[in-house]
Each structure stands twice: as C-alpha cells, then as structure tokens.
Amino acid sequence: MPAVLRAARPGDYPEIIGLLQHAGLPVDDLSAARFGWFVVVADAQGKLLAAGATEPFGSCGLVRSLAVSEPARGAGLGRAVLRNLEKRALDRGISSLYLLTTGQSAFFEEHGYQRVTREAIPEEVRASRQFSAICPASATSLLKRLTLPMVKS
C-alpha cells in the first residue's frame, strides 16, 4: 500500500511534534486542539512522512508547520501537502494564505507564493503567536491568493 495523504488523527500528535522538531520548526504554540488543522502523509506502516497545517483567520489563513521527513524529501510530498492545504483553505472560504519562512522561500515561490512585507499582512494574522513571537523578524513573509480552478465546459 503506498503512502496516503489524510487528515491528522489525535494519535498522530506525538509523531507530528517529532517531525516538526526534527525539521527545526516551532511547536511551542501547538496544542491538541490545533491538530484538526493538520494533514499528514503516512506510509504503509502508518509512519508519518510529512505534515502541514493552515491556521484560519477569517477569510485568510496562515500556512504553518510544513515538514517532510529527511528520507522522504524529493518525492513530492511537500507539494502534495501544500496543495491539499490550499484546497482545504478554499473549501473553508479562505482566499489568501500567508506564511513565514526562514529557509524555504524558494519552495513556496515555486508554488505561487509571493514575497510581501509584514505590514501588508492582515492584522489578525500578524497578531498570531507565529508572527508576533515565534518566528524571527528576519523570516521571509509570503502570500498566495487562492482561486478556484477553471472548469472547462
């Protein structure tokens, strides 16, 4: 059975935390209640290979905690998780996704994210712990406006 992309389950909590910590991503503000935002990729044995989440703020959201385990890098799992997060955000009425990154801006820019100043980000997103306290001021701020896919008639 190949790897499966799915919503995170309560039992995934410790493994998600470990995956994020191994990737050097912050976990200080994560709680069990926030794990409903996560999607994961699990292998046939159930081991998590990738995880990511979006945090909603009205009509915009914050992409956070996108990580792929070292052995699984280069297999397109990060792209799959990001696309799924974007689809879920659109399904929830979110039209813009923001994020902060200290070393992966090229990955996100390849997927349509554009650099913006922190001041251009809505106040409710800037007030999140991720923006206000956890990520350094030197982190790159990015934005992607989400659109529904074109339907051919």
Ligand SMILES: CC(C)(COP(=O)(O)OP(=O)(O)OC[C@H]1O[C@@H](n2cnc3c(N)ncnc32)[C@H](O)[C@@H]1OP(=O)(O)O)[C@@H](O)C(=O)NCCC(=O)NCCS
Second form
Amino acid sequence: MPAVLRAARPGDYPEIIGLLQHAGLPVDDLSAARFGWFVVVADAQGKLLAAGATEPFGSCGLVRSLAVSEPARGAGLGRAVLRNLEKRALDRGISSLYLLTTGQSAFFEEHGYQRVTREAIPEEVRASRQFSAICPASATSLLKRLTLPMVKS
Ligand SMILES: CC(C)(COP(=O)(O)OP(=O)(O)OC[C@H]1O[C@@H](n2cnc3c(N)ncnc32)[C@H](O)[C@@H]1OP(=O)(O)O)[C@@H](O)C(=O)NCCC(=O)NCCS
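Given the form predicted on its own above, I would also like to look at the protein as it appears in the form predicted in complex with this ligand.
Full assembly next; the chain just shown is listed first.
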C-alpha cells in the first residue's frame, strides 16, 4: 500500500508532536484537542512521514506546523500537504491563508505565498499564540489569497 494523505486522527497526536519537535517547530500551544487542524501523510506501515495544519480564524487561516520527516524530504510531500491544506481551507470558506516562517520562505513563495508586513495581518490572527508569543519577531509573514478555479462559460 502506498503512502496516504488523510485528516489526522486523535491517536496521531503524539507522533505529530514528535515530527514537529524533530523539525524544530514550536508545539507549546498544541494540545490533543487541536488534532482536527492537521492533515498527515502515513506510510504503508502507518508511520507518519509528514504533517501540516491550518488554525482557523473565521474567513482567514494560519498555516502552521508543516513538517516532513528528514528522510522523506524532497519527494513532494511538503507540497502535497500544503495543497491539501489549501483545498480544505477553501472548502471551509477560508479565503486568506497567512503563515510565519523563519527559514522556509522560498518554499512558500514558490507555492504562491507573498510577503506581507505583520501589520497587514488581521488582528485576530496576530493575537494567536503562534504569532504573539512563539514565533520570533524576525520571522517572515506570508499571505496567499485562495481563489476557486475559473469556470469556463
Ligand atoms: C519545508 C518542508 C516542509 C518542505 O517539504 P518537502 O517535502 O521537502 O518539499 P517538497 O519535496 O514538497 O518540495 C516541493 C518543491 O519545493 C522546493 N523546495 C523544497 N524545500 C525548499 C526550500 N527550503 N526552499 C525553496 N524551495 C524548496 C522543492 O525543490 C520542490 O520544487 P520542485 O517541484 O521544483 O522540485 C521541509 O523541508 C520541512 O519539513 N522543513 C522543516 C520544517 C519547516 O521549516 N517547516 C516550515 C515552517 S511551518
């Protein structure tokens, strides 16, 4: 059986935290109740290879906690998780995705995210713990406006 990309389940929580810690990403504000924010990629044995989340704020979302296990990097899993998060966000009526990153802005810019100032970010997103307390002020803020595919008439 090939790897599968799926919504996270409650039992995935410890493995997600391990994956994020290994990738050097903050986990302080993640509790088991937050598993619903996540999608994961699991290998044929069920071991998690990648995870990523969208923290919802009404019509905005904060993409966060995107990590691929080191041996699985460079094979397209990061892109697959990001695309899936964007699709799920659109399905939930989210039209703007924000994110903060310290070292991976090139990856996100390649996927359509554009740099914005922190001040351009809605107050409710800025007030989140990820923004206000966990990520350093030097982190780059990025935004992607989500649009539905154009339908030909
Ligand atoms: C960033 C990360 C998620 C990328 O995952 P990945 O599975 O290795 O990336 P992919 O294989 O899907 O890469 C897709 C494309 O992005 C490119 N890419 C990957 N990492 C990149 C980087 N750091 N900078 C620029 N481009 C990058 C790849 O070359 C590929 O392009 P191509 O299709 O033209 O070859 C992964 O490196 C990671 O887990 N890093 C540590 C955690 C982290 O910093 N997360 C982001 C903060 S939330």
